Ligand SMILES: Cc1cc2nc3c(=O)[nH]c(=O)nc-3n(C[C@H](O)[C@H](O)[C@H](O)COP(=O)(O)OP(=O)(O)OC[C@H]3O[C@@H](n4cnc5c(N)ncnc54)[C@H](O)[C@@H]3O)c2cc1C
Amino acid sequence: MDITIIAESNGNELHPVTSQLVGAASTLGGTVTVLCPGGIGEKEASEISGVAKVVSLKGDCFSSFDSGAWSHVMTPHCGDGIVMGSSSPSGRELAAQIASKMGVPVVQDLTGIDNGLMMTRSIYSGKAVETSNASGSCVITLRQNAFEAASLGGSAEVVTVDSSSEVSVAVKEAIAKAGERLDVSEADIIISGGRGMGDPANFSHLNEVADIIGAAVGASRAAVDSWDEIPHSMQVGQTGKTVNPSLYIAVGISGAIQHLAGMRSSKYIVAINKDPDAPIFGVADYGIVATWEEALPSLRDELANL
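Atomic model of the given sequence only [the form predicted on its own]:
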């Protein structure tokens, strides 16, 4: 069972209720992913025991709370199982929006839950207890301090997805983060394009970036199969070349299984794709939701200034 937890923040810090949500999730026995709106608390969330992955969601919309805008960005990252949040006013509002977009039920303000998805909550000002059962996907919110918090000691991977309308901001942060993770003495860098590049002539933009950073230019199978101008020798994937660079930049590549098989062991992966649901974001360390026309000029300019 997939369990997606919506982290609750308090100012610029992770709210303690997030650990309580993880604690409640651990009793259900599923794989826990934590979504951090605005990236707030991503490090702290990754250190909570029981968390398998943290998705740090960056974007202009997270500068202030707007459940409609937040749910639009967050819903594609919610799994098919249970989505869990806090029953704070903003948490309940966001849960309802996400449930509506997913087309699944929402149950608010729970005080108890077991691994059979039997749920309880107080009603009529605490004069009665309602019991309900869920089967399949659903969105739930849990009352603060009703569940035991999970302990620290985790070391979950942190994946960043940036939906900023100002693409240059996302590119700068991606480069800064890559610089923190990579050994500068390593020159094994690959920038690959997919069918999302639109035309083989547009690979010239990848070559420009590659010339600046001393990278090799690769391609997805879809690009190789679509255009005679893109030779098979450039193909990265299960039926092409398996690579293991320090930095892999995927541009306009959706992330088919055969392509992921050839590059997912890269030390650091940056993905640029206009589709927020693209599978490539599932393995990327940093994802930028944008077209290549928006992102590559900023990427080229920023790299040229390093």
Given for the second form:
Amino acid sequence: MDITIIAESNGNELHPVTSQLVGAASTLGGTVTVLCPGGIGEKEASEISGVAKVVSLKGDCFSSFDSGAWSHVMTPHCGDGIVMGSSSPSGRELAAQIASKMGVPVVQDLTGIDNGLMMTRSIYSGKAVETSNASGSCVITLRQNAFEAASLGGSAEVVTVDSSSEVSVAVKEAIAKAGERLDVSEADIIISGGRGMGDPANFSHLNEVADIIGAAVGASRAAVDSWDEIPHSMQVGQTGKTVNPSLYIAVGISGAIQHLAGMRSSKYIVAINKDPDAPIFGVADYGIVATWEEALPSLRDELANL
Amino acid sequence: MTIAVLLKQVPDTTAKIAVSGGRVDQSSVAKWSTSPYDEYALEYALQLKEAGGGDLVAITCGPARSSKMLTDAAAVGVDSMLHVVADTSEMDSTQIQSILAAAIKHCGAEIILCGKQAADTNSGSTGPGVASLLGASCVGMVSEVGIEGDGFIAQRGISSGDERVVVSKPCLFTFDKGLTELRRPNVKGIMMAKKKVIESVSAGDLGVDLGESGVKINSHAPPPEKPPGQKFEGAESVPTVVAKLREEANVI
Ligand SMILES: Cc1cc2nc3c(=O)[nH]c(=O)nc-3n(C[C@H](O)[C@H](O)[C@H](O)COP(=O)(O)OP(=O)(O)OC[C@H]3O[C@@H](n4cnc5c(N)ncnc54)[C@H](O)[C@@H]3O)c2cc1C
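Counterpart to the form predicted on its own, namely the form predicted together with the ligand:
Zooming out: every chain and molecule, the one shown earlier first.
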């Protein structure tokens, strides 16, 4: 079976999820080709063990994201079997466009796949799990951090292809990210604050803790909606980001079902809340019934002393 | 200019989801609502119509109960409604997209707005797939859209931040949470909406040959139970929790 992987980039580098895609592909068996849009990460991709070939796609259209133009160039390089990408927002968009151009179905955001091509994904925002089977070729996207990464040590050939396509989505202006901080969707540890933080200025206490452990800072919708200083890009939940970190620390967040929708698949959850009956304790591995005013200074000191 | 907004009716985000016989039990869903991101698409579709004129049609593909959502959309200002009556729960992405693409062509729309993903399947395939079938430009993760010259300007999220992009029709926008408040219907709108007729068709009426689904759902199941957590009283427990995170969980 042919497995075509769409490399995910992070600025000018290969995004680490690409190795996870290769890792998942290796468990299925088959010949793995990695497509690098814009040639980004072609060398790094060729060094992932299990990769047979890297196709580096060069062309003007890759200088900004246009899923229509990109898929037009990429689809002819996708093999008959499985096409695999990351379930990041752009990854999903591209996967859906490629599937449509190939005339095959797309199944998004898998958290599991076995060698009988039984696919597992979460539906209804984590309130149920679906398993399904594709009867022929299909395009799939995988959730970041849900699969073991392949190791380094490969030396695949890199084939460069020059082709472009007309871009119809023209970038007029880039709006810089609000902060230098790590994005919640990229982080392995997240500390989030809710309305219980009382004031947006108090997020500085979360930032302090985050800086010590290299975490991203997230927020509940109530925090985002109440305070202009807290941008929507920080929101975790049903109408925010779905995150899958190793550790999620919820501070002053009640644990509404729509918040849980975005973070319940975190490996470990810590909750700090003054209300012993807050629903967040229902999903927390470690719950601390305390105010953040009392708990965060101690958390900061303990982590700093590790 | 005809604008189409694609809406999907899903269990309300507060609704309990029960599984019976290997499928989510739709009959036990207490409340159905318009999928949250679709509501932002609807809001911006109304704004585009207000700014540039033209007709706004709301389209859904779903079972009979979905028509209520179209009436709700009419109450805030949608001009016409098209309901493709079908059970989509076992359809694959190709089938749904071909129905919606045919529905859009049927209405003659060249500007299409929809949510970035539906709150039930959580996929995010429909918008970009439909754009591809229609040969329309696709802009995803949009938080705002307006008219600029002969075309449109949209703010979208990409991994490195936000950017403003310009496109011309035919084009499709998939919405993230928008930068605006959603409007609520007023009494007059609700009364007017009751008088509006929903055009109701089948996939066959639109000339769509659905074929077989390429993806067979094996089963739905409740999410795996998490073992009950440990709960500690007071800030003095913080050192204990940190130690456990290091020794039991191995995450710091
Ligand atoms: C369609 C829809 C989509 C939604 N999408 C999202 C989403 O994406 N993300 C999201 O988060 N929500 C979402 N919501 C909103 C959700 O329902 C809740 O309103 C929201 O999550 C509540 O945020 P919160 O926990 O910060 O605030 P609250 O519910 O007000 O909780 C505050 C918590 O802080 C605690 N607290 C107060 N003071 C302190 C203190 N000093 N120290 C410690 N704890 C303290 C309180 O005990 C309480 O538990 C959505 C709702 C709808 C209807």
